[in-house]
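Next up is one chain by itself, shown in structure tokens, the form predicted on its own.
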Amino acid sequence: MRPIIFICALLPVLAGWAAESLSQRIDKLIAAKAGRQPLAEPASDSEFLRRVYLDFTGQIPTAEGARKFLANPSADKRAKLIDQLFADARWAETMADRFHVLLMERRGEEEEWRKWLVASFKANKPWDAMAREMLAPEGTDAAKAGAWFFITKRLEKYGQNPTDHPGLTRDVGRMFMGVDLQCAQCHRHLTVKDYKQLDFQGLYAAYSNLRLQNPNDTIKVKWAMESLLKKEMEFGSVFSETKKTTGPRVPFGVPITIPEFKKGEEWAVKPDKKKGVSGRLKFSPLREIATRMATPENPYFARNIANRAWFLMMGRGLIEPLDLTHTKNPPSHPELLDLLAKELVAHKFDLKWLFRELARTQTYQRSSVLPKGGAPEHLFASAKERPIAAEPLLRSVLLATGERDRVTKLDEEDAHSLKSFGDLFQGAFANAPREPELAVTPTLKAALFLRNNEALLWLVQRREGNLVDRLIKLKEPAKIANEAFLTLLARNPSDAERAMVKSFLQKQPTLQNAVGDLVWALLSSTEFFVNH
């Protein structure tokens, strides 16, 4: 009878745990890890409002939206706002922006890739399906053709360098399994014992077998052709004369046997360049890798995307750096990462569900003001300031200044067109190609842009209906301060800030220039350029 009694006693505990949402379980694990370390207070309504808008719509809220939210006394207004923003069409656009920067690391733009990303997030396509489409694109499927960009952009030559098959191999491991195998290409990894040369070479056997092809009548994007792979690839360490061989292989997995075919029977669909037919191999190393990598059975795959989703929401991964997962670099919260990966698999890699659960946590909704005594960053005791990427930054600037409609209507060649502004913001705030955007990194070029750029200063000149015009018409310093802070920072100014604005406006020879300078000062402030 004792086992039955024990099980009966345990049932309420299990039922309570099962009844809790993922967001509640996350907060318990964060609090348990913090121990006696105090946690930051909840973010103010204005801080929370600006954060969720930037994260899920790719721009700051409007002044009217901020005013309504701050005045709303409802206790559940945050939960309702999260649901509202996740139902907004801008969610898919914003996630496309964020994953483009995450996956491509500023290597360039491609319209079909952008369409594929937006369509995938709009349809809430599972992450494992998205990953397989990037790892082994189907050239004949027009709806998925944009997914080729992940591979083909990395196969393009730049400078005097040869085709970077090793770089593509490295990025497949980094982006989809969280392991950077670059230093294991020519020998065993010198600092990470988990990473073997075989792990790199197994991936390389598949991705070194690609040749870049130009668009044709059938495939409207650049694509890659797989060469026939008839035998295992030979490799050796630079430290040894011993030679080894491997077929295609997912890192830490088992070798994939290369089947034998009679001559002429290797193709399910034979390629025909004249007709633009890419062909389809009966044995495709890319398909084999994609099938074995992007699967619930590969723990590295689920843990990697869970870690990257956490990074996108919290500004820091549970594993840092994001692509150095190994036994000597454990997660800051092992149980939490296991939980996220397990639940993501259980929910069939539903990223929208995961991001919504993360947004509902107290951890995400904490203030960025450190608790008394400070706290180590890896404890997530307070919200981490995160950089706003160039694209949402530009959208926010144009929205705040009231110039979005005007610049959108201008010809692309105009110095103040949307394209011109896009190029300027990319140059000032985006990282160099192949350089991850992972932290707030103030730069001289950004500072000079904010201080001297003619186009930015043009935005703070008075024109009918723009922010400067609206503020001047208010006339009273207190009203000007309130509207400026609400429009640009989604919060009301403090009494000290109102007094400072009043003093500044009264000392200037003209109200028009003074208001323009006020808007410029708020636009170029640290508070505007980070997501608190």
Second form
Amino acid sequence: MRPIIFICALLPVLAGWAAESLSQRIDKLIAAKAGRQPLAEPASDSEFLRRVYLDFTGQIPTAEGARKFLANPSADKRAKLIDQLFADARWAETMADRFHVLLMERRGEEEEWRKWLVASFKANKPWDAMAREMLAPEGTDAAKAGAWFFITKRLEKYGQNPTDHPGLTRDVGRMFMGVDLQCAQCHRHLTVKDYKQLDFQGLYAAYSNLRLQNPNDTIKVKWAMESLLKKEMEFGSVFSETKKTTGPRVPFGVPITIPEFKKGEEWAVKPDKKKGVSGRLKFSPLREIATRMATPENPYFARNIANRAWFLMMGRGLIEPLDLTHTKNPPSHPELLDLLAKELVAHKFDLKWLFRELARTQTYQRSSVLPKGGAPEHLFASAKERPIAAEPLLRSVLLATGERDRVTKLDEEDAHSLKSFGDLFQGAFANAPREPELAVTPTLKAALFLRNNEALLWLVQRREGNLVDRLIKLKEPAKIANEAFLTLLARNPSDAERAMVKSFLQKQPTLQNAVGDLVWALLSSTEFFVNH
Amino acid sequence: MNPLCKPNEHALSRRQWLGGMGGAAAAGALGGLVSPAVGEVLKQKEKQVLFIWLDGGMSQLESWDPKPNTQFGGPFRSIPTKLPGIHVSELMPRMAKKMDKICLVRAMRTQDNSHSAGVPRIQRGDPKNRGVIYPYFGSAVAQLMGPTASGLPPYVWVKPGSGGFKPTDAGFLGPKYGALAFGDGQPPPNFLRPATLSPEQDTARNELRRAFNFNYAQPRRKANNEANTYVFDTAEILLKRREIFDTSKYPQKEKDRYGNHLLGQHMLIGRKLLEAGCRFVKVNSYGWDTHGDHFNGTVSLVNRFDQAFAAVLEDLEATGQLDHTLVIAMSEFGRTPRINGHAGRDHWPEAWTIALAGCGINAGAVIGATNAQGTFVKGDEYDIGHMFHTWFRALGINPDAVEFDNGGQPLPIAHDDMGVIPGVLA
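Next, report the structure of the form predicted in complex with its partner chain; the form predicted on its own has already been given.
Next comes the full complex, this chain leading.
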């Protein structure tokens, strides 16, 4: 009876929406919630261009690219550019970058992990499949071994801390379900009623059961040995004497019964450390969790990735913080999150499809210039400025200064090699390990780097064929201003800005230094530093 | 309404970005160049903190709480002080003459006797375990009070060894409240303007940068650009005060008075940073963990501390800064009365002493006592949580009313079952 009523109730809605794309439905819901709140103007061509380039190619556009796009009169050039960038090989690389920072929170890099991420996005592997590969990695399959990194990096010891199994458990909940259960480890959560100690402990039963192992002949990466789980794990609240038990369990789900095996028959493949055989349990808590968590039947799973994809595109989640989903912390746009999650499931967790739909929305394509009277952030009435991570920032800086090719050719040991710059930019702009990078955060460290670092300043010294060289050869201040703005900011300067540049260049004793300083000032500007 | 979204978060987003800096300082930062006249901070009498950390555990028996001629008393005598009836170890002749300027709490009893856990546990105030990592006192003060009008970073740390940005002190407050560490008294990387860049050129290029930023930020949300402006300006202010780190320019007489050893020189840098207007200055000394040959080691350790501590108190008093500077000298615990087989003393959190002075502190008070042999506290004993309550109160912060905000979770700034230590506050 109930399913029929449900479908009937939805019929008019379905009929009305059938012809509409997801992006159009998104914009309607955003506009409906905004009500009388004025919306920002559509982003200018420059704003749009720079934004999509940073989001989907991991760097700013070239001056040439910007010039062509700005001059292109066709009405559908934005849609075409989105299609073009989604077909670009850099799309998978950029997604890999962004998901790496999101999932690993600056714990470190690993080549196989990166390969796995890139290959997954390149093949447009559905998110549920990616999640299962991370949650219960299959080490012996070389194509999937890189996924071990999510778990193994978190099992590495740092400082004098013990192996952080609770931290791994916490992050599984955060990253794949949008719930931070940390405070429910030792007792019920004190501020979030929905989170019970059982929800943490059920996950912990599976993820505390892992021991870090070194690479061997069959598994080429660090991996973790899953121990045999014979009985339910006991736990108790620090507030009471009562003891409870749980087997592996997806938070808010049903407990998984631990089957009994005759002694010696627990393994499908027995582990042998000496021979490098990882073994395969007949009952693997990890596999049980993975198949039950990363599935449409778990509503948290689809909503979490929908919310995170929205966050990556709009700079703010529909649920904030991203990992505090519970009934008393509803989304800013409940119907919208429901819609995104439902459509994502209908599209079999196709992230590329979802990101493309999001990119096509007016919401994404709005200007970061506020509408008159301002706009509260949670209405998405204007674009939110987002951070540019250390890696795309470096790529953009090298591209703009015209030093990319030179730097790439230098020996690694050189102070101006790609590796040296990579280390410098990570040091100056990346967060400390385990600190999420979610918002624009200017730091004193970064400011000192931009102001005084010799390698950074080397980039704005004149050298054959670099930006400063090209600008100096233009001679005329107006031309210099135009080219500098286009190269660094993907836009033309306003008349006022052109005048500022002119007066600056004329006041300085040498054009050579002055042009370097002009490039530096643009490079160190807030406009360059954020994705706006 | 979203319970995690407090209305003031939006209104105060700028404050959040700026690392909790107050309105006055923010206005200064927005006005472009912030270059306070020297001594402006002194004039404003903003509250500051000098936190002297003697890492490894100073022996209370060879310093503030001697028990000569007892079973565990050790070889040193005690000497009378400016305070009638109060004695300290003979290793502290200078401080003995200044006892009327400080306050001792001789009844500390804390919970941890290991360094690895004890150091953070003590500096985080050992609050109730709520599964979150609390900020160190310096980060807490940086967040609660922000930078002074000087615009200088609010939490700086002068220490031997590595320097740079130390985000972990900040715990859940987030890395922006971490310490800026001057390792071996040296400024952080990229601190100095390269020789290839003239000051005039630097000024000109920054003016241009500011002008570009103004154009960009005007029609947009202000927070990001304000935060960016603030960190660039702070870099400039630091650069202007670079003479602080050039100890070769310090008068020799001054250096000698503080002592020609690391603690002395670092204390001197610490004083200059306080004068320049840093809100919270931590001066760190290592090597106090004297499990072996304790008495020989202690002679030089305590002597150096005595010299540097007396010198800094003298200077702070002479400039009037002591009235608004809370001074704290302490370790993660004391040392065992029992002398081990290596003529050493081990870790002893059961009965030890913390010395305080300055802002809001009852000068000349000696609070609490240990028993005749110095093994345990006699009478009321105090934990580090009590101390945090007392410090916050001395700084004018009410720990019963002010809370931290951990992403929507309100958390007490000091142990919620403890309170101020009676008699310590003036």
